[in-house]
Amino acid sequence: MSEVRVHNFSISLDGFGTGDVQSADAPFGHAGERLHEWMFATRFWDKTGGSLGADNAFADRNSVGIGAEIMGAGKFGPPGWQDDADWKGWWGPNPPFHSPVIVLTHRPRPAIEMEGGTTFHFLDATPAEAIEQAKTAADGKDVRIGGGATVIRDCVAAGLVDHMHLVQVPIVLGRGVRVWDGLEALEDSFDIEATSTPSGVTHLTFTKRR
């Protein structure tokens, strides 16, 4: 049956999952790339000189048995891209998921099928009507909700995630997008368990009781 993941989605220390002041400079905003220095340093970001250690393992469940994916518009584009006809994403020709992509939106576009094997599919719908399309999409595989804050937030809060997995890195951010807010009581809903690395980051995963 398939299932709906959460996987590599950093947070800081007081659950912010971007930064403020988003722009085509500066896609995470005032928090820049530190909420992902941790990624970069594995194996499964860095194919030649990464580490094979613990962040690794856990870097490397993303894409497994993956089938489609969904984000929110502010991760495929800064604030505006909707009046850029030819704005594709941040990822160039042929990006990384390799699967379907629903883009959740209120201004929807017709798809744009990308190298590589992914289709981004533009779609103005709540996060359970995305989430059914999307496991059509998956034909069997898994659906990874891959961000950005609000849209896991929505999906955590409708009852629709399954597994995830948050890194949550010893950086205070002060302003942005909270994945917490909402969410009250969540651990009466997951099985939680913690892991800490020597990355000085702390792998968060959240396994939805039955």
Second form
Number of protein chains: 2
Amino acid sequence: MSEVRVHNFSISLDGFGTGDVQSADAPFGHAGERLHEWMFATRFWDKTGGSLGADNAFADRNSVGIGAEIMGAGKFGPPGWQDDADWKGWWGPNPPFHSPVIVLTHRPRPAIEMEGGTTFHFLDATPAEAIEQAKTAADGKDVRIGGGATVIRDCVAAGLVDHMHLVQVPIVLGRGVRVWDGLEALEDSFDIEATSTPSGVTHLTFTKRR
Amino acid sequence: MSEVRVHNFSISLDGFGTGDVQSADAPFGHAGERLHEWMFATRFWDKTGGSLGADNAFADRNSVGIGAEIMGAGKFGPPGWQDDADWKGWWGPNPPFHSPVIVLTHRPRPAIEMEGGTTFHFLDATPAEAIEQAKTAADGKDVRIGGGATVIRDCVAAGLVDHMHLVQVPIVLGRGVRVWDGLEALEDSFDIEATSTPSGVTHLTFTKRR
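Starting from the form predicted on its own shown above, please give the structure in the form predicted together with another copy of the chain.
Zooming out: every chain and molecule, the one shown earlier first.
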């Protein structure tokens, strides 16, 4: 059975998945890269020198068994990317997805085929509709909700997510987009585990009860 | 040197130290006792049957070397306790503080001496003024900021806290009083450690840099 999963989504202690204000020069706003330093230090990211401890074990689950990703417009590009006909995402010619990627936007455009198996599809749809299309595209594999915080919490609030992995980083951002808003009583439908690691982060895993 | 410390202050994943709405029947609002179950299970709380693991080691630091506590009006009683001349707190004739306790309120009343060494002093003052008085009352020992969330974050924001221990419980409350508000960039002045334990909570310790 194809599942819907969230992986490696980093948040601050106060729950922000991105800072304020996002721009072409600052994809995560005033958070900079601080939310992701834990990941850059793992073998998952740094194929030659990265660590092989608990952070890497969690991070590496990101790609296992995934057949498609869904992301929000705010992850695909800076505010206003819809006005740039040549914008093809942040990731260069060979993006790290290697699967169909559905980009949710109110201004869809024709699909873009990239190197390495990534194809960006642009869709103006609800989370449920997007997940249905993504499951078809994933061909029996799982669907990853890639973020940002708004898309993740919309999908979780709609009861569409089977598993979620958040990584809490010991900084207080104070402003940005908060992943928790609207998710009251999440513990009623998910088993929640917390695992802090020597790097200082805490991995929070949410496994949907059956 | 007398220090100002916070201990055993429990918060939800989304940072609420108390739920909504507080009342005489529900001191923590819709949070009920869920924020404190981890503590009830320790030897610190349950002197005959409680656990002696990591949760207890953290919890037990609460009382070591403390000479006075400061608490907000919302911790001392339900909304409107100031209208009840007989209100002496939630804790019965022998409260668990065993020290002078400064209660911050805009409607101070004469001090109340309780059994077991606890005396409640009522003060209409800024956090800095309250801490100065508490340090005098503590006679060289440390001062504990007992909560609630508003008093803690006011004291932290004013740079008056040397050490803070928060306990993150795996529930999402969605509403209440959030401890993080106004504390952006806390990591610049504190070393932060996270320790998750088998009970499912994560202890967050903040040690002020010197």
